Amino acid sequence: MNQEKLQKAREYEAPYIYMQNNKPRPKFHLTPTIGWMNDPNGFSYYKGEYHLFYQYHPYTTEWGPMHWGHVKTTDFLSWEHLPIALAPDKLYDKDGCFSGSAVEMPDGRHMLVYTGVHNQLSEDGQTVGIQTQCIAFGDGVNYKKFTSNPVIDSSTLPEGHDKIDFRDPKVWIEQDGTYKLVVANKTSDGGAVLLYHSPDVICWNFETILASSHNKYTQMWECPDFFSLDGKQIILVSVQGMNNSGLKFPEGNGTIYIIGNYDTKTGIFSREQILPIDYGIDFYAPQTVDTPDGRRIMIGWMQNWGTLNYRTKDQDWFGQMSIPRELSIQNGRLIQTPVRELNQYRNNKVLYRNVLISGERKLSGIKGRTIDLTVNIHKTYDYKYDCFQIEFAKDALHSTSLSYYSNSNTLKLDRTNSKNTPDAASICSLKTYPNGDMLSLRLIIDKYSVEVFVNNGESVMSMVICTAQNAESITFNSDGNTLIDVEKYDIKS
C-alpha cells in the first residue's frame, strides 16, 4: 500500500477547511473540518505551537476507518486546521489508525505514536481487530510511517493479558533522554495500564503493570495518560460500562483519575484517590500536554459512545472537543479550570450582587449561547429553599437546567427538554458542598454544549446541547428564597 488513501482524504477535506465559518458550529470549541471526530490524539508542543490530532472519518458523520485529523494553536482556543496527518494505508493499520500521542524529538522531528488495527479471522471464524503500536515521523504537516512498524506487538504482553484489546499509547521523554509510554490493555483482572520503555523509540520493552482495575472499575480501560503534578503522579483512563455508586461514579462510558505515588525502583504505583474526571454525560478520552510555562493542560472528546443519536441531523460535522482545562491538585483532588487564555476573549461584562431569587426571575443582560456565566449561591440561614435552578438555552418549548438541591447537596444537570426528541441519557448528578459560605457554579456555554465548573473546578460536568440557537434565554428559579451573585461575559470571536 502507499499514500494514495492519505492524498485522497486530503483532497476531499481541503475545500471544507475554508468553508467552516459559513457553517453553524461552536465558536470556541474545536470541531472537525468535515465528518466525524472522536478522541483527541497527539496533544503536544512542537516548535512553539500546540498541535492536536484527533480520530477522524472525513467522509461521513458516522464512525468509520480512522484517520488522524490535525490542528494547531497558540492559545488553545483559536485553531488552525492542517491537512490530515495519517490515513489507514498500510497492512498493519488498514482498518484504522487508532488513538495515540506525539512528542518532539531531540533532532527536531515530530513523532506520532498510534495504534494500528488490521482485522483477521480468529480460529472460531470471528473477525477480530489485531492492535499494535506504530510510529510516524514528520515536520508538523507531513508524516511518514516507520518502515519497520509495528514497534510494539502483543508478543511483549505479560502472561494472561488480552492480545486484542491493546491500544492508545501515550509517550514522553524522560530527563535522561530515554522514552516511555503507557498503553491500555484488557486482562482477566479488568482494565490495565502497561508501562514500556525504550532507548531509541524503535526497540521497546515491557516494564511493569502500572495500574489495574481488579474487576472493580470495569473490564476495559482506554486512552491512558500518566504524568506528575504538584508532587504527585496522576493516571487518567477512560472506562467502559461503569456502574453508578452513590453518585460517586457516573454510569456508562466515563473517565477516572487516580492520584498516587510511583516508585521507579519497584515499579509500584501506590493509589491515594480514585474519582471521576468529569461527572457529565459527554466527556471521554482526555489527553494532556505540559506547557513551557509550567501548566498541565487537558482536553477531552465532548461526547459519549452511548448517546451518539443525540445530534443535529443536518450538520455535516459531528463531535467536538471540550474547552482545554488547566490542572492542579488541591486537598487530594484534581482541580480543573478553563484555560486562562479564555479571559482575553471575554467582553460585555454584566454583574449582579446579592440578588434575591424567589420564584422565577430573569436578570437584564443575562442571556446568550456563547457566554461565560458564574453564579455564586450564598449559604445563609436567613434564606430557606430546597431547590434553586438555572435554566438556559431556553425558549417557549425548550431548556436545559442546572438544579441545586440544598437538603441533599446534589447538583443535577438535565437536558431532557433540550430538543423535541430527548435522548435516553439526559440527566447527570453529583454530590457537592458549598465551599465555606458559597457554592460557585461557572457555566461555559458555547452554542452546542455546556461545561459546569463547580467550586472553582473541584468537580466538572460536561454536556452536549442540540437546542436551536435562537433559544438563548436564561432564568433563575427558587422554591424558597435564594441569595445569589451573577457575573456574565460574552465570548467574542
Second form
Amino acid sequence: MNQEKLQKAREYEAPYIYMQNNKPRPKFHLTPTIGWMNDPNGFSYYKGEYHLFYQYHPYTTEWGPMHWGHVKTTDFLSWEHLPIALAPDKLYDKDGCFSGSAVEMPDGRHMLVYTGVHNQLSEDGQTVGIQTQCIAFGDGVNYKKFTSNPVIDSSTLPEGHDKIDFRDPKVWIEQDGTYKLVVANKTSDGGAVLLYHSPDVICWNFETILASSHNKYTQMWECPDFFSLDGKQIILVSVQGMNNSGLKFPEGNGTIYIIGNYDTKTGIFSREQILPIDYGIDFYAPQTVDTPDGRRIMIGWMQNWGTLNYRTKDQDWFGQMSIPRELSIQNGRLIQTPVRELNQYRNNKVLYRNVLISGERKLSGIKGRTIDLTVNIHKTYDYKYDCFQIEFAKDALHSTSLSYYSNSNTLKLDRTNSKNTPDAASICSLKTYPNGDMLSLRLIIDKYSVEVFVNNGESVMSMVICTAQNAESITFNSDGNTLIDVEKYDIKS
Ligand code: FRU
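Having seen the form predicted on its own, please provide the structure of the form predicted together with beta-D-fructofuranose (FRU).
Complete assembly follows, chain above in first position.
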C-alpha cells in the first residue's frame, strides 16, 4: 500500500474546505468540513500554534475506516482546516488510524502517536481488530509513518491483560527528555490505564498500571489522559456502560476524572476523588494540551456513541467538538471554564439585575442560538419556588429546558421536546453543590448544542440539540417567585 489513500481523501475533502462556511454548522465549535468526525486527537502546541487532529471518515456521515482530520488555531475558536494527516494505508493500520496524540520533538518534528488497527480472523472465525501503537513524524502539514511501525504491540502487556482492546496512546515528554505515554487496556477486573516509557520513542517499555476500574467503573475504558494540575495528578478516561448510582455518574457512555497523587518512585497512583467530567449526554474522549501561558485546556467530542440517531438528516457533516475548556482544581474537584478567548468574540451585551420571575416571562433582547448567557439565581429565603426553568431554542412547538429544583438542589437538562428524538437519551441531571447565595448557570449555545457551566465550572452538562435554527426564543418560568440576574452576549464570527 502507498500514499494513494491519503491523496484520494485529501482531494475528496479539498473543495469542501472552501465551501464550509456556506453550510448550516456551528459558529464557533469545530465540525468536519464534510463527513464524520469523532474523538479529538493529537491536541498539541507546535511551532507557535495549536494543532488538533480528529477521528475522521470524510466519505459519509457514518463511522468508517478512520483517517486523521487536521486543523490548527491560535485562539481555540477559529480553526483553519489543513489537509488530512493520516489515512489507513499500511498493513498494520489498514482498518483504521485510531485515536492518539502528538508532541513537538526537540529536533522540531511533530510526532503523532496513534493506534493502528488491522483486522484478522481468529481461530473461531471471528474478525478481530488487532491494535498496535504506531508513530508518524511531520512538519505540521505532511506526516510520514515510521518505517519500523508498530512501536508497541500486545506482547509488551503484562500477564492476564486483554490483548485486543489496547488503544488511544497519549504521549508527553518528561523533564529529563525521555518519553511517556498512557494507553487504555483491560484487566480481569475491567478497564485500565497503563503507563509506558521510552528513551527514544522507538523502544517502549511497560511501566505500571496507573489506574483500573476494579469492576466499579465499567469494563471498557478508552482515550486516557494523564497530567499534573494544581499540585495534583489527574487521569481522564472515557468509560462505556456506566450504571447511574444516585446521579453520581451519567448512565451509559461518559467520562470520568480521577484526582490523586502519583509517586514516581513506587509507580503508585493513590486516588482521592473520582467524578464525571461532564454530566451531560454528549461529551466523550476528551484530550488536553498545556499552553505556553500555563493553562491546561481540554476539548472533547460533543457526542455520545449511544445517541447517533439524534441528528439533523440534511447535514453532510456529523460530529462536533466541545468548546475548549480551561481546567483547574479547587476544593478537590475539577473546574472547567470556557477558554478565555471566547470573551473576544462576545458583543451586544444585555444585562438585567434582580428580575422577579413568577410564572412565564420573556426578557427583551434575550434570545438567540449563538450566545453566551449567564443566569444567576439568588438563593434567598424571601423568594420561594420549587422549580425554576429556562427554555431556549424555542418556537411554538419545540424547546430545550434547563430546570433547577430548589428542594433537591438538582439541575435537569432536557431535549425531549427539541425535535423528534426517537430512541435517543434526552435527559440528564446533576446535583449542584450547595454553594453561597447564588446559583450561577452559564449556557454556551452554538446552533446545534448547549454547554451548561454550573457555578463557574464546578460541574458541566453538554448536549447536542437539533432544533431548527429559527427556534431562538428564550423564556424563564418559576412555579413560585425566583429572583435572577441575566447577562447575555451574542457570539460574533
Ligand atoms: C472512542 C474510540 C477510541 C478509538 C476511536 C475509533 O470514541 O472508540 O477508543 O480509538 O474511537 O474511532
